[in-house]
Amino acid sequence: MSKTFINISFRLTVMMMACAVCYATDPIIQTSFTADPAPLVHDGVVYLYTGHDDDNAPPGQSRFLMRDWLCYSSTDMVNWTDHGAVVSLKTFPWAVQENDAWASHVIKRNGKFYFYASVSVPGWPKNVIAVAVADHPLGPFKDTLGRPLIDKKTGYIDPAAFIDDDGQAYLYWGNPHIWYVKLNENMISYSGDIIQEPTKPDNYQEGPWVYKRDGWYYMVYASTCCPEGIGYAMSDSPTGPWVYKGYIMRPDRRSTGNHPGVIEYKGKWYVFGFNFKLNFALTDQHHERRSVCVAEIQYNPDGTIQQLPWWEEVDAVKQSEPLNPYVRVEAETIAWSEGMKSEPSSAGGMNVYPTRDGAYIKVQGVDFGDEGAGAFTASIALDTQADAMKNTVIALHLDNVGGPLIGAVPVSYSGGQWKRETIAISQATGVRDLYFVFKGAAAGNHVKFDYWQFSKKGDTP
């Protein structure tokens, strides 16, 4: 075991004994480095679409590696399913394909899906806005215009749509002024010029994000630089003029940065941004390897919004609703993780798997009901016969990590092809937080953890 993995492992225990319950869901993913939250509600779910911080990004500020966006969804706010890279620069073949996969926002109309975000192409100096349509919230995406949607103007990154009540749509962009468009109702054209917002709020930076709530139009912003926190602003109309309210969270030297999104859900308001949490558990270095955070917002009775602590001092979010666990769940659904990475499945869709011995996922509130689960079956894959490898199983746990013991799954040689595993269970009744724990993995990408289910007792697995 290398002094730098046991010091990675002490700075993520010590943080966790310090901050249990908060620790469980900020940041809430722990597989890839995530910024720029762009949050969807559709039927019941909510769909988190993110910028994605490659792990190998140079040390310095500003100094990204980004080459496309992934999503992850939940219905209880704290489980979040994995579904990978569902854009990528790939998508935009005219845009520069090196690092310039920067902030997207996601937005439906007439049932399809039209996904905005920030690149570049070649000679010219900024960044242009592309727009890709799908038909359903993973896509896939297409690039239906084969050229930028905003290319003739200066600040064009963090783009955001809003659809107001009369059917009119906008666009809103910019870092350091705020621009916006009417887009028409295709969602690909717009009429009118391209206007820069007079009234800009005193402290914004960038990262715009409208919505509407009780009469009332919020502009949410990255705001100051640097640090940034999150700023807003207020008006009686989508197009302004915006006066400046405050702070909903007040910049803070852990973090250069704060892009937000917002949305309601299950008839509670959240707040989408990020820290640097993750990337200093792992190094003192500042890299930009960010991690998305939520906290849910409350208002006042005037319609402002009440400031919140940093993301590190904020209150955890509480899950909305308990987790079936007599259906199919994809291993990718994680309220925490240590030590685990995702990737796409040979299968369809995504799969996990330990870096390491003792790496381990916590699943929060799943419901065992009464009388409880008596068979817990998996779909794994292991694709070497090391002897490193002989003894790994994976551990199930409630409670934490060290908590009791309900059945240990054997992870044995498949060739790498996906097997399905089934153990007798006990003592798995009521609501409980759900560990994995793999123990005898080696380091490396060989025990492949696809999906899991158990069943009642008195049940057939």
The other form holds:
Amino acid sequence: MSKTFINISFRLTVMMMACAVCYATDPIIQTSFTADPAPLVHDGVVYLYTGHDDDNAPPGQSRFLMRDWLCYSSTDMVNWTDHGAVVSLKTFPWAVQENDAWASHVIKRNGKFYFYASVSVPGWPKNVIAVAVADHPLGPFKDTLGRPLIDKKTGYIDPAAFIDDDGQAYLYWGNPHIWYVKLNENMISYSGDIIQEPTKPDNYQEGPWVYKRDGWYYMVYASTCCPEGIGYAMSDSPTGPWVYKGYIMRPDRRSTGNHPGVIEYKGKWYVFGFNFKLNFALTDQHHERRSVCVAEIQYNPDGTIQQLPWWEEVDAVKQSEPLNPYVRVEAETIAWSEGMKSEPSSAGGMNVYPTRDGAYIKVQGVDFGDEGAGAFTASIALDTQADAMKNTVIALHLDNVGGPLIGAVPVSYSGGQWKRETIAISQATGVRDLYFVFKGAAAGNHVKFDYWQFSKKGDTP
Ligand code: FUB
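Can you swap the form predicted alone for the form predicted together with ligand FUB?
Okay, now the whole complex, with that chain kicking things off.
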């Protein structure tokens, strides 16, 4: 055996064992179909608001089925905790209730969180912009106006707010034109005329996202319908003129849309968008069942942005810090999953459940430390005494779905009530990817998993 082969093989083994390079996998949410990402950084946490394409969205382009908006959070950019629907059409009782919960944007000001979204009202044109307010990024969000903030006119979709350094806030929106207005300090009213931006950048289609970096204003947007890429323009003012600078991501036939959102988090910049990878893993028919993706972006010295390849080819995002397993972790904290769904938990927050035997969750870059874990506790529930479920376990594997087994939690009948199960653990040290594999779980929604926590060797669970 050659020395080179031994070295490569050793390096690969070390990477797998120690998770030397911990990556996210696009799309970043697999338990629901998500679209129109609107990330917000608050108190060291990324809150990712998304549109929600219903699993039953009918086949065909532009046949959206959207009734609420979801939220996920992360502190490492690869493990995302599911908070479920934080706003729904019910928040706006004056809006059409069956559909059209389109793109949203959340911004904070003076301790409050302002949620702007496209909804529809009866008649044509139908799109308007609603606003709701909360004291916390996860809500509850309340419709304080009881009517649209921006009323009917063609193209009133895809709101995005921006607050300049001088405190002036702006709301942008529109397809196929860009509109903007100056928001008042209360963020739920505006002053002056609604202006149609005269310097609409090349390829602009929809989904504007405005931010400022190093004195430059950036407008990032879904471009070139259809398919959509992500284009961007720069300006020395929040009201333009906007100068087109090119693509952050070129359009690709694999996706009709690509509505973007951009943030800076822990010193790195990220662009979010979406693809149809999960839909096309299920069927070759187009359904409006989209999935949010993320990639890191790099700036050139002149402030322009380096182009990225399409989502399926883009470099995976690096985990910004390892996950601590010695505190309570919500089971709906996921880097990647297959066959899993989430739902509101009877204990508050969300829980997850497997929809089939072999369904699994990957939690990336878990730091067990040098001494390692001695025990594992999970809050689980089972609501059936069916023979088929008698031997169900949650098997804990490291590194990959069939990697070293460090323990298996028996899932026993609890009448559907939450029950804590603790098992002994061995051989979990260092930074490793952790897999929860549901073995013996029958189809349906019977095994529920709410949260988990490891105890260090020698500590009482
Ligand atoms: O999600 C519904 C619509 O599709 C959004 O408002 C647009 O930006 C496009 O992504």
